[in-house]
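First, one chain by itself: the form predicted alone, in structure tokens.
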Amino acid sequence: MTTKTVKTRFAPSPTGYLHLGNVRTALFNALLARRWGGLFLLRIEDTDRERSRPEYVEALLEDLRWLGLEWQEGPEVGGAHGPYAQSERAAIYADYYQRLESAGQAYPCFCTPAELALSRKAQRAASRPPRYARTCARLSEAQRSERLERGLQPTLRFRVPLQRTVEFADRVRGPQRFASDDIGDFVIRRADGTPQFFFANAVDDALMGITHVLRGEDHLANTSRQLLLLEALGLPAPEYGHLALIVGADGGPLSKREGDLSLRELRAAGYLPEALLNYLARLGHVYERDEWLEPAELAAGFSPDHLGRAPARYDEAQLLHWQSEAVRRMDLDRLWDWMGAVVHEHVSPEGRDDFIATVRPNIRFPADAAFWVERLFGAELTPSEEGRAVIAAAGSVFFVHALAAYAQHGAALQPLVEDLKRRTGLKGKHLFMPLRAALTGETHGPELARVIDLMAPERVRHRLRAAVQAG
């Protein structure tokens, strides 16, 4: 690769929000382009009149800018091979048909839905693979004008050539050969006049100038017909990488419990858009260094060489993984504006920063520093199952102990400590825990020190007070 030759693309069909699928191809192709200096193209295939929405486009716009993916050619930016939305390039697909019907590698297919079933269903019979059978391919040049007078509104077909072997080399997958005895004749305009996928895409690849194209392993079929296509036109191929799909835990499809998500819900639930690079730039794709890399180093470290072929399995407790990282390196007037309106109702701007240095190791989520700020700063606590049974366990005495402590040294975690120790003859977890649990309602959280400290005197006391009498 050169670094003036490399161009990529992103081309999503509007019809539905942004899913973890369709972000990680458009992260790999970003990214490809981003590590060999060239260009990265967004196109809108919205040739689906009945689901493609404008609003469906307005928000892969924004998502892709939130999670950084910013595209050097397409909409709102503009470049030299526009329109960069399909809907708007009929004009150009016009054309570019008429050559292949005047070439004779097209015809019109005046065959309904019921008869290519039927045909299917024949040839099935016959233990023969359903392959359109060239009916209408055969039909005379007075036979197809008589079919066009009755109304009748046919699809364009693409002549394969036969005994052909289509080979190309895929970026992932290696070698691959296809015979186009087994392709059969395709349609590439429907009968409504909009294109059919496999045409509009080739050539609109071809016309852009993309080089590379990564997209799943769903599309790999797709490829012979679609180098063929480019081959009757004359127009380039740019080189395919086909990804292996992104799977449950079961190996099966990805449902919405096991994280098919759409971009818009996991940035509602809080995550950052950093943890979902880190996460999806290794889902299929291995890096040397196992560890937090920035977008640079995330492109500098990408090659289709290190994408492998098995299924990528997704995994949530990786994708935590990484939105720990995030968090954790989050600067403070980011972290604070993404904690939300109810963590900045109870703490104040001058408590802010005690607060996060609190709090930070112990939330994933602005959910999570919510509930610090209730268990912190709550007029009463009620606290969890095992917090509660943590209390029973340590008795009343325990805490009328941890009062007086407290009334002695305040806030000064250590003499407090040695002072309690010296009281109860406890030590380690059974002298942290029940005072954590007093305090917070929990046995595990933030730092025991800088809990009491960013705590008000009164409230510690009143906790205590509480624990006395749950003891």
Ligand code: GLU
Given for the second form:
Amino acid sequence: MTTKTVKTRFAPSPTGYLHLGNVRTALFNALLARRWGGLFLLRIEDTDRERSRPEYVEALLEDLRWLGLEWQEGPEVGGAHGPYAQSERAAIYADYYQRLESAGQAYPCFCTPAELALSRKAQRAASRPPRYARTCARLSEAQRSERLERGLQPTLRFRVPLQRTVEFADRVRGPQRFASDDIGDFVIRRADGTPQFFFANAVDDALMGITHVLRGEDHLANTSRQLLLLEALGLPAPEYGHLALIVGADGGPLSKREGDLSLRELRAAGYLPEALLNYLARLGHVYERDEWLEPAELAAGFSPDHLGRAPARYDEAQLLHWQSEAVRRMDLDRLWDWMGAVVHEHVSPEGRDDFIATVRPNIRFPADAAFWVERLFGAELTPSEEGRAVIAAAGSVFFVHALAAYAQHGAALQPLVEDLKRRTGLKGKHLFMPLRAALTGETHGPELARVIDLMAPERVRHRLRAAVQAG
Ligand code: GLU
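The form predicted in complex with this ligand is what I need now, so please give it after the form predicted alone.
All chains and molecules follow, beginning with the one already shown.
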């Protein structure tokens, strides 16, 4: 017995940058293929000539790779079912239009947009749902030729079989039924010769051997059309699963502020691919384990049975949580690169590991690392408001004692603190907080023992003296 290799795909239209929503679709398909030992294919759906742009194709290939979503078949990788951009598949589509036309399952339509609009209006006025009135389905051969001779550019319409019920089992949403009479003959080739989405998408899935399609719920209503087309062409249909959309915290559509962000923007802000993977894989999909999962574990634990039907709510706090986890785990070289130029300017390569060990628990983004660089190594320190308040409350005498204790014990925090305790009679937070505020200007932050160790003695003294003045 031979079993068909599982093959999933991501089929973006290059009309913009990848956003969290379509990246999640790509991820689920990639995880499914990996989970079931199959292949993940990438296809570029660039039939919209006006809106598709080569730079968006470039960008999406780069973004997917950055995220670690490698495709085994598709642009730049090749494969046996190319080309993988729909704009290069016109000859293939022509063959399938031909088959439908010769079987009487498609016909040229000469109706103008104005005529179609008028007909829709009349149907609505008669309280009927607007459907193509099949005007051109009834044209004789002679009438067709006459129109073609006049130079009219027809669309090609699929003749939807009447009185059929289309049924399919959606992997996510369960059994689905559609009445073919509700569909109306639809365009499969536009007047400019380019294929309509339903057609190219369905034909390509079949020809490329796609077995499973996870895609946005907004495509659910297209599925019945696609199944009818595939049936008419005698092509196999994939199994479909329609993913619940991602919504904002208030249940409404995602706004820019609430996660409608491109992968480029997230990457520029310093988000790490592993953080996004851990977050997105859980957005509308449940894992048995809540903790951090490596890419292979994300795939191993993925199941279409764990995809939710309810809209998935974007939650920035969750995303930030996974970002912190990713920072905690990242290896030193990558973390160092990621921290960026401001950090590299102020921290020597020899000081790198200590700096990282000191600030890692307190950073989520390169901007945080830059912040702590300035706090720890900046020539002049302007304490935060809370920092100033703590320094003032401790008073000058405290810092005179601190200077003396530091002179005696240096950066060894334990003896320094013991000494300071004896000198001031203070302990715990009353002792640590003013020290922290004087040294870093902040009332929270990296471990004090590391901070004091990392700072040049001259800087420690300088800052304690400044606190004497301010206190
Ligand atoms: N190009 C379509 C889109 O980006 C693909 C839909 C599908 O996955 O079938 O929405």
